[in-house]
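One chain comes next, on its own, written as structure tokens: the form predicted on its own.
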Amino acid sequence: MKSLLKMTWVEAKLFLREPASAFFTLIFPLLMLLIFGAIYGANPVPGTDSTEAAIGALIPAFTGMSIGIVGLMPVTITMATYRENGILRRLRTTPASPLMIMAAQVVVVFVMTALGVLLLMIAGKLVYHVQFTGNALSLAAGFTFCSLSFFGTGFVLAGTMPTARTAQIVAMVLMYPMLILSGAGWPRELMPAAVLKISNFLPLTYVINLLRGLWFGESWGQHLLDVGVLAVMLIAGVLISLKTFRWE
């Protein structure tokens, strides 16, 4: 446990020293809320009955966006870079295990993502007077569940891609269509039927569906499909990432 705490502390300092990771985790979702809040503020999203509800619908969407970005970018690139630069090879000579190394990464990116989401919620409350109608514990559990599901995918990419550059390119190719088509940028209710069919194949769609439902007070039982897809991602991500982890 002591070794894990030390490694986590080092990873946290390294994370904050990387401007891009800190920006996309802590600041980018907040900027998106302010920009899209100005766009959608006077035009409630279909299915909502007020400006506050429309802005409220953006918060779980941008939370999902943050989870997708962090899961596919910092996690993937960091681990792939460590392997390519020989850092993992040196860690192999220490008591650190693959599980410990991945756990330290998960703790750091999860806490930073949670802080970014907290800033998002505070801004929604102070700037747009958003009212949260769900259960806080249920939403926190949903956030944790969705985050872990995507982090597993990031570790799989890091373990299977030959270089850090390749891992970054593949992560971006996977990420950008999801940001556009999953409902992270604008509600799926505004998308044409053909696009909706495509979005059903994107994992981030299920993250946003679940988080949005929990935000508005819906139960987990109303999102069994979302939970099932994400559970498969989580289990497969953990098992495959442990199998594909490479020291060098």
The other form holds:
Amino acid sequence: MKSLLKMTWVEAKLFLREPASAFFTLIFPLLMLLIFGAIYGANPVPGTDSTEAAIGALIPAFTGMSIGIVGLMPVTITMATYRENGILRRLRTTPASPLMIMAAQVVVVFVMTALGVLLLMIAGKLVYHVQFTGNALSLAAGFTFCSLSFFGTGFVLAGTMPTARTAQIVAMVLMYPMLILSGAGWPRELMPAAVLKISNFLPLTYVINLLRGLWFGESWGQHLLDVGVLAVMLIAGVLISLKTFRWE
Amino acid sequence: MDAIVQVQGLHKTYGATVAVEDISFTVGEGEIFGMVGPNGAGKTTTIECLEGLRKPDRGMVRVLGVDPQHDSQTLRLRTGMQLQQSNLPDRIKVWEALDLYASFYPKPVNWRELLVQLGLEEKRNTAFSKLSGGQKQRLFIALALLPDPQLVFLDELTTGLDPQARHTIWDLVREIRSHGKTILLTTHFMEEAEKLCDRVAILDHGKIVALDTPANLISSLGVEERVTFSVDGTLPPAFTAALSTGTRVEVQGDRVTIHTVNTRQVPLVSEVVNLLGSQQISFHDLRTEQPNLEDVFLSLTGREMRE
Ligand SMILES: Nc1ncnc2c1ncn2[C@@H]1O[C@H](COP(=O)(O)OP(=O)(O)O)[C@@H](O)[C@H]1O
Ligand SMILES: [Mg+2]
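Having displayed the form predicted on its own, please output the structure of the form predicted in complex with the partner chain.
Let's see the whole complex now, leading with the same chain.
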């Protein structure tokens, strides 16, 4: 336990020392909100429903986007380079277990993503006066569930790809279509039918559906499909991550 | 002397490559035991089989009384390992690495003392990637000492270091041994093995070609002495003729080397200098050379031990 805490703390510091990962988790969602906010209405007037609602809907979408980016990029890159550079090799000579190493990564990226989302919400509130009408606890639970379901992907990629470079490329190839087609950037309602079909195959779609529903006060029961898909991802992610973990 | 490491008939192949072929040896408590040999001789394969990182094809291996394949946790707790190839995250600071690795062990030594002992105190806040080769190596030694291990494995610990850094590390290894620890190291520097190790196993092509103390290995060559010098002009045949029997003369350009393999009454060097004087041959750069482990390797394998 002591070593898990130490490792988590050290990994958190390392995460923040890496400018790219700190930027994409903490700053990028906020930046997206400000850019889209500027597009939707340069001077949001409190009380005018349309702008507020449009910007309100962006917050769960960008939260989902953030989960997608973090699950695929920092987790994959960190784990794959740790293996390729012999960092895991050094750890292997100590009593540290794979489970602890992965748990420390999960805690770090989860907390960082949560901080980024918190910044996003604060900005929504302060700049655009977004009103949150859902249940905060339910939303927090949904955020945690979605994050954990998604983070497994990074470990699986890191464990199965032959080199850090291929892992990173595959992660990017998976990430871009998801960001564009899953409703993270613009609402699925505006997509043509053919694109909608594709988006049904993208796991991030279910993250965003669930988060958006919870954000607007819908219940978990109204999102059984999303919950089902993500639960399968969660279980598969944990099992395959442990199975595919390689020290070198 | 209790055996800390026992190896009997260790064998390991990679595809068609036989990396280690039927190796046997034991390491006693408190010893500095060295495996020396050229690159590809099988040193890393052997040491990593002992560390539990590679699985032998066959043969018996016991380290601290346990089989590394079946009880790797015991080894991880009670031995320290410095690997030929391993790394730390670029941006981790020296103190953070020590603090983190210390947390893995139930009773670690105080890492702040190790920091001082290994001369890394000034670098405690430096990122790993900003350390010099010698500093990284000292940090890896510090990490290997954290569990207060009974046995320390050091694989190629001075490769890539300048001579000064190398001497610092040698002193460190002797100091570690003086605290009662057993050390098993590998090197491809014969000089390192000779100066540092109590016993040396010379490896070549996956086999142990000799195993003894450096002194015994060298004296097994016979009492060879060598004197070399440079002559101005050519060496007159009269010189060679006047030398006592049991000597051999080798000339390369203006450089003359005289070998002897006999035990002698008069040291070879006195005879050579007297002769040069009496025959009025002008010479310079006269030197005597003792045989060393390089010569042992040469005589055993017929090859120079160079990279
Ligand atoms: N993982 C591996 N896969 C295939 N061949 C290997 C591997 N490791 C070592 N070898 C081969 O085994 C032989 C011994 O290598 P090694 O044990 O690293 O020697 P040393 O440490 O003495 O330089 C070499 O021929 C090397 O190429
Ligand atoms: Mg080696």
